[in-house]
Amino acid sequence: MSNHDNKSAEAPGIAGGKSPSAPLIETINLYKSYFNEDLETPVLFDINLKIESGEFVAIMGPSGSGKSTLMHILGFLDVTTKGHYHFKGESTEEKVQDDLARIRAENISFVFQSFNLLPRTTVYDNVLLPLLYGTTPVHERRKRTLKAIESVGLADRTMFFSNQLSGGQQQRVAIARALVTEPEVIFADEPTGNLDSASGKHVMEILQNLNKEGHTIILVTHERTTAEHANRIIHIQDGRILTDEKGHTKRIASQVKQLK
């Protein structure tokens, strides 16, 4: 057995490497610090969390709480300082950058607060963009692009430039672009932050529908009303998980029903 195999087998939560019953995402005693010369700035402390495939999880906390840093680690945009991160039952610590980039390309998509669309480019071309870097055949690219645009209710805006759209419509284009690669996990970082309340509600309803279709959604937000669209809320503050509320949406619905 190689050294890599030994490390995978010995890591907490893994018995003999990949476990078929393991959660989609698992962190064990995860810490994160940033370093500037000899100065260490701790950001995350002893993060232990499991996210199953098909969940809709909100990571909620105030500005500077560490929630975006945690999302960047879970989405392979950053790495841990100490501790373990397992994705689909496999330890990620020993993977090289090419391995992590492949996981990110094949399994993960992001939706950001600032949309990150090309302004003088059509909705179609913005959504198509992620497929240009893979091996998807041309006819399949077109099919998937149109399907993604239709799924967010913008079929009648396909050939509009993105800067001709409202903020809510632009965020829906960003969601379609995240969908087009058919990811397992969609990370949404403050997706309603630049939107009015009506547009924000529509965006969250789209994310709820995507979750019902089987996508795992991990939402990062500082707003309680936005977080309550998820089925589970993880509250983080000062780099630590304070509470993990499972089945939150179901409890709220039950309480409303009882009041009636």
The other form holds:
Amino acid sequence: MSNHDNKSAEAPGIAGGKSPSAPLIETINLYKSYFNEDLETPVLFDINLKIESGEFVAIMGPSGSGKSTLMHILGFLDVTTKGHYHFKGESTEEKVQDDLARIRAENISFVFQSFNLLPRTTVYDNVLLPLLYGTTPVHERRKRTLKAIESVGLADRTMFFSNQLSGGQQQRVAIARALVTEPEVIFADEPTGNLDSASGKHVMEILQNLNKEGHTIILVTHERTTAEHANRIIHIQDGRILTDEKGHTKRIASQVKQLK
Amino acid sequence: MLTRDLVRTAMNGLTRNISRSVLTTLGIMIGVGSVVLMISMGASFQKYILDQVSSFSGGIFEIHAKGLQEFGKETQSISTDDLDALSRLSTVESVAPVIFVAGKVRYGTEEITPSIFGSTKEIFSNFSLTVEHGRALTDGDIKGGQDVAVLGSKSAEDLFPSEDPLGKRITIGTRKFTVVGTLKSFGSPLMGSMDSLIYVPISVAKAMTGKVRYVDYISLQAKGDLSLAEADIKSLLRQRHRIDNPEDDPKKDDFIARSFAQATGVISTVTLSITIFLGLIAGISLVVGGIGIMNIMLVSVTERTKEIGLRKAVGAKRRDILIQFLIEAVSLTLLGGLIGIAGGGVFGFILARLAAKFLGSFPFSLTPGSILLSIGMAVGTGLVFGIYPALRAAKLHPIEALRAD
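Switching from the form predicted on its own: structure of the form predicted together with the partner chain?
Every chain and every other molecule in the complex is listed next, the one we just looked at coming first.
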């Protein structure tokens, strides 16, 4: 019976197509390379990874290690060259551009290092943006947008323009924008990279709280202190997974340090 | 994405750089404005000419020999016998024959060289002439061969700048004539040559020129159906001139017989082609404006690459991006077009008013059709010149777009 359910829920997007046993994210021998005029540059090799719903995972590695490429593939901004990527138990290799766009609209959110807010646009409109491309009913938009803004503590800045805010506040707007669609997973790509340490700490606290509330968070960073906020650290180097440790984060981070 | 959201998104995109948006639309304003102006002026001009021509009754035919006619030379085509036969046709109300007289006209020290028509009293009704002072030619003048003349308003002014012309004796060639009447002006430069005509009895004109058997020109008033009258006139003249022309080929005839209604049609065709020609020239400026739109939209896409990347990252499909940028381009051209229509209309109205000062009257014409056409052209320009930048935006790869500076 569960088999039958799976099939009927395949389209559109992936929402609902979950089999109880399947992890949220599973890659099997994932391989990625870029081609530049017939010259193949491999970036990721044999990535085998399982991430369960509700995890807070840090993907760590030096620049050029392939961690951003991995995040782009897991976040449906890019596609694999070889291997498999199952999202909620469903194969994703056959998806076309617009299918990927639909998954991004409904299942995925991003927080970027450089915030990427729309300039000369209010906090409200910035946070509302993903709802315009999704399936949220029009009458629910306002409520959800305000709730997301409130959850990052910026209710009093709702009608401010994005460029009137500090960097930390801008990143919190970006987090609100990531929350508003109630996605399955939030990808944070060096979210503290452009922030001072106090703002960065605040942002990481928000992400930790979101994780405690049940959100799956995948953090990409090269900073050990940032990665330590996660419950699991996957260390990537030269396109391969070096370590994948769950448990007490401080301990993992120090192990990684020793490996270096 | 909902249409409402697409429009709102596009509007936000435009208003974020409002001075650039306005400057970009300037080209379209000028383009659409000149198209509207040209179409409006063309239509006004056409209406003006048709108004003038329509002062002639629709039932008037003019008949004359084919080819060049020279004043003072007898054109042996339409004979006085043809004239009599024409006047007996059941579809003909009246005929006014004309013999052209060449010669200088003098009074005192004033001398002019007008066109002189030897004709009958019917010419006054056929040409819609109105007597201002005195009287028109009468049957008595014709029968008695009276040396009397009726002056067009322009000739009357030229010969008698400070005197009352009535009863004065003018000299035409070597012959003395008494002025018995003057005519009202047609009141428009287009009909100016009509105002300088001088009319004398046809019997006198025959004596002066020796054109006894032929007339130079006939103005004919038809009655009933015009096409029937035309067919009657043509078949009669062909029969009398022994021309075999059942296929109605005007090349075979040795005469021309046409109604003013036909002339009106010709004028309409001519002014319409002038209007189209002017509109096309104005259309070139619209193309230039469109290239400006494309240019700015390309700049905008480049500047907002990161925004496009973000929109894609949060779930925008290619179609969403494409339509957003198309709406931006079309909004620019539509706004420019509306302002251009208003501007072109106002400018056309002012020009028509100015023209009216010189021409007596000049109508202003701006039809809903031409407004709709201009709006269509503006939207079309936006679509044509907006599609390439919009496609470029839609095709951007999300990651590359996000990495852009």
